[in-house]
Structures are given as C-alpha cells and as structure tokens.
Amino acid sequence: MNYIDMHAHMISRTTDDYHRMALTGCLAVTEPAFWSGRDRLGPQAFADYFDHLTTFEPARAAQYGIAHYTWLCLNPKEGEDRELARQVLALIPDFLERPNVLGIGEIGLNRVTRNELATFHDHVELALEHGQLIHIHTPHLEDKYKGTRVMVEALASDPRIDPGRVMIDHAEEHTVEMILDHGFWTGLTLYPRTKASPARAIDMIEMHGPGRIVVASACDWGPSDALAVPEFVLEARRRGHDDALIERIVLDNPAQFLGQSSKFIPVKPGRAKVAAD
C-alpha cells in the first residue's frame, strides 16, 4: 500500500532505509527539524542543518522515487536559550522559499518553561507572517498533557490561527481528544517503546474516527523503525479494517493536510521530483 510518512528524521537514517521504505510503498516523507542529540553550538550550525535538509536530503530520497519535504525551526529542547532562538529565527525566512520547505516545525515545548513558551510563540508569529503550515511537537512523558494543553489553549485563543493548518504531533490516549476537539490535525507516532504502538494507534482511531489523524514513524537515531507505517498497515488489516480506511490514514489524510501548501506535489510511485533542482 502506498503511504506518506509524515514525520521521519532521515538525516539520522542510512540510505538503506530509503530503499526499504520505497520497497514498502512510501511515496513521500516530511522531515521536521529536530534536536541533534546535543545542543548545537550556534546559529551557523542551524544554517548548515537547514541547507542539508533542503539540498542533500531531497536528492538522496529521489534516488528511490521518494519525494522529500521538510519543516524548519529551532527544536523545543533548544528553545530555552532565547538569544539563540532569536538568531536562528532570523535565519529561517531565507530558507522558506526553497522548494521542499512546507512550513515551521516541529516547534513546541520540552519542559514547559516560560522561555520555551516564548520561543514557541515566536515560531507561531513567524509562520503567520509568512503564511506557513505549522507542525508541533508535544512533550514527553509526565509533561505531555500539561504541555499539550498549554499549546492548544494558546493557539485556540488566537483568532488568526486556522486549526486546520496546524498538525499537533505525538498524541497519546490522554491528549488526542483535546487536540481533535479544537479542530487541529494530530499525529500518532509509531514507536517500539514510547509514544504509541501500531495497536494503540488503531485503538485511538477506532475510538475517535479517522478524521484529521495521521500516523508516522518519527524514525531518528533512537529506538525507532523506518517501516513503522507499513507495520501499522499490517496490524490494521489483522484487526479487520478494510484498505479504504487504512489508505485514508496513511495516504489520503497526509496528502489532504500537506496539500494546503502549494509546494506539496502528490507523486506517483517511482516519479519523485528532486525538490532541490
């Protein structure tokens, strides 16, 4: 079954993963900017990173017929440093016109501090100023509900924000209803140890319906699986769901959300465009 992986940190994956994803039907990936495993040393490191995401990575994906798109931001783990945030946000507009950039993300909160929230608001302002889609990271573990609620309430109180242009990612059982009830899109992350397993993701879809829900591998340098979306497809079939419902979750819903950007071009198998060309 063809699919779009809405959240994959391919900079941290080998080219073998692109090969395996192509063999299992992946048509496109979107790669949010994320933490490198340690705080970057300054704004130039971010400029180099953004350049990699908009040149090398789409060319690498295209070798396997996969379209590569990206999102740009200062990751929430680094959002505590307000001076660094100001310097990095000043760099981002120069990259927004590159052909594979879909919007601002994955922004959000880590420990739900005052500085992190200020950096989150700065990113939202940048997205609004430039008419960009927004991709949001929700915190881990004990801070997830609190951080999700703070961001949902902040966004919902701003009349300039169209919730249909915002993806709030890493939802779990205790946050998914809150996100959907406010009109936002949400992502279910298919991780082997944390976030949501394929079975738990299907449970949530059965409870809340398929509207405005996507699934993704969020594969990175930690315990994760670049083929998590095909694993979800297999589990959904085991549970008796028909291919029309499954395809809606893994292909139609992502395409509907991403299609709000004029840069997103639905591709046929094996016909990926090198976005950096």
The other form holds:
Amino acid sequence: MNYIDMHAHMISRTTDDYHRMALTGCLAVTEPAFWSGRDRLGPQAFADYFDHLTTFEPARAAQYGIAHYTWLCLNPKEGEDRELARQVLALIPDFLERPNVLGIGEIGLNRVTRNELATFHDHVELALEHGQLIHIHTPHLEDKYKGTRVMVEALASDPRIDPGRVMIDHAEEHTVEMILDHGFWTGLTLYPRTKASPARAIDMIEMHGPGRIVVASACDWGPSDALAVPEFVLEARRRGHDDALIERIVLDNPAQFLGQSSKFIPVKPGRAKVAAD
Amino acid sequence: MAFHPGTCLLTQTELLDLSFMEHRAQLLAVAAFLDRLDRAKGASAEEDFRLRAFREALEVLTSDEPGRVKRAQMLLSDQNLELLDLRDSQSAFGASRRSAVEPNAEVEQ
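Mind sharing the form predicted in complex with the partner chain? What's above is the form predicted alone.
Okay, now the whole complex, with that chain kicking things off.
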C-alpha cells in the first residue's frame, strides 16, 4: 500500500532505508528538524543543517522515487538557550522559500521550561508571519502530558491560530483526546520502546475515529524503525480493517494536511516531483 | 473513563488467537524484571520514584475498569503543570520525581 511517512529524520538513516521504504510503498516523507544527539555549538551548524535538508536529502530520496519535504526550526531539545534560539530564528526565513520546505517544525517543548516555552512562542510567531504550516513535537515520556497541555492551551487561546494548519505529533492515549478536541491534527509516532506501537495506534483510531489522525515512523538515530508505517498497515489488516480505512490514515489524511501548503505536490507512484528537479 | 464498546473489530477469542503469545511474553518479561530487582545486589531502589510509579501502574493493569493504559500513562506522567525555571536534564526518566501539587491546575502563561 502506498503511504506518506509524515515524520522521518532521514539525515540519520542510511540510503538502504530509502530503498526499503520505496519497496514498501513510500511515496513521500516529511522530515522535521531535529536534535542531532548533542547540542550544536552555534547558529552556523543550523545553517549547514537546513541546507542539507533542502538540497542533499531531497536528491537522495529522489533516487528512489520518494518525494522529500522538510520542516525547519530549532528543535525543542535546544530551545533552552534563548540567545542561540534568536540567532537560529533569524536564519530560517532565508530557507523558507526553498521548494521542499512545508513549514515550521518540529517545534515544541522537551522538559517544559520557561525558556523552552518562550522559544516555542517565537517559532509560532515566525510561522504566522510567513504563513507556514506548523509541526509540533510533544515530549516523550513523563513530560508528555504537561507539555502537550501547555501547548494546546497556549495555541487554543490565540485567535490567530487555525488549528487545522497545526499538527501535534507524538500523541498517546493520555493526550490524543485533548489534541483532537481542540481541532488540531494529531500524529501517532510508532516506536519500538518509547512511543506508541502499531497496535496501540490502531486502538486509538478505533476509539477516536480516523479524522485528523496520521501515523509516522519518526525514525531517527535511536531505536526506531524506518518501516514502522508498513508495519502499521500489516497490523491494521490483521485486526480486520479494510484497505479504505488504512489508506485514509497512511495516505489520504497526510495528503490533506500537507496539501494546505502550495509546495506539496500530490504524490503518485513513480512520479515523485521533488525539489531536486 | 470512556469505554468505547465494540470499536475493536475482532472478537475476544480472535484477539487471543492473534496476539496472546506476544502479550504472554511481555507479561513474563515484567515478571522476570521484578524477580531480577529482588535478586539485585543491594535493595537500594525501593523508594525510587520510577519503581514506585511502576508498582502503582501494575495495580492499574489488574483492575477490571476500562481505560487502563490511560490511567497507567498518567501515573507515569508529571502532573505538576508548573514550568521549570531551567532545564534540569536533556533526557526524560519515564516517571516523575515531582509531586503533583495540583493535578488539574491551570497553566500560567
């Protein structure tokens, strides 16, 4: 089945992963900016990173017929350093016009500090100023509930925010309702240990319906699986769901959300139109 | 707690046929982990915030009330919604060492 992986940190994956993703039906990936495993030493590191995400990575994906899109920001794990944040935020507008940039992300909170929240608000302002879609990270473990709640309440109280243009990712059983109830899109990221499994993602879809829900591998350099979305498809079929429902989750819903950006080109097998063209 | 009856398409027997072995293994892994803790050199972690939360979550798993995963998630969550003044660490721990002063308190912006 064809699918779009809404969240894949391909910079940390091998080309073999693109190969396997193409074999299993991946038509497009969207890659949010992420933490590289250590805090960067200065803003120039981010300029290099953003250039990589908008040049090399789409070209590498195109070799396998996969369209590559990206989101730019300072990842929440580096949001504590306000001076660095100001310097990086000043860099981002120069990259926003590049053809595979869909918006600002993955912004959000990590340990839910005052500085992280200030950096989050700065990113939201940047997105509003430039009319960008927003892709939001929620903390992984004990911080997920409070981090999600702080951001949902902040965004819901801002009349300038259209929740239909915001994706709140890494949702789990204790946060999915609050995200959907406020009109946002929600992402279920599939991980072997720290996040939702394919079976739990299907549980949540069974209980809350398929509207405004997507799934993603969120694959990065940690324990993760670049083929988590096809694993979800297989598990959904084993659980008795028909292909129409599954395709809505893995292809139609992502295309609907991403289609709000004029840069997103509806994807078809073997016809990936990418920024490298 | 919402129950959502009938939303899973399979019967209970079909679910057992499909995934009993997988969850049997997960159950035994938890049992072995608890035994391993008992055998560990030095009982130094009985008051560890992670172990306390883990034992509380196990009680949720054995209850008959639906919504177990959400209640277990909340036991493993920091429900103190006050923002930290500064980042205390880069990584999370999986359970909270902070007390929930007001679990449902409104967040000050």
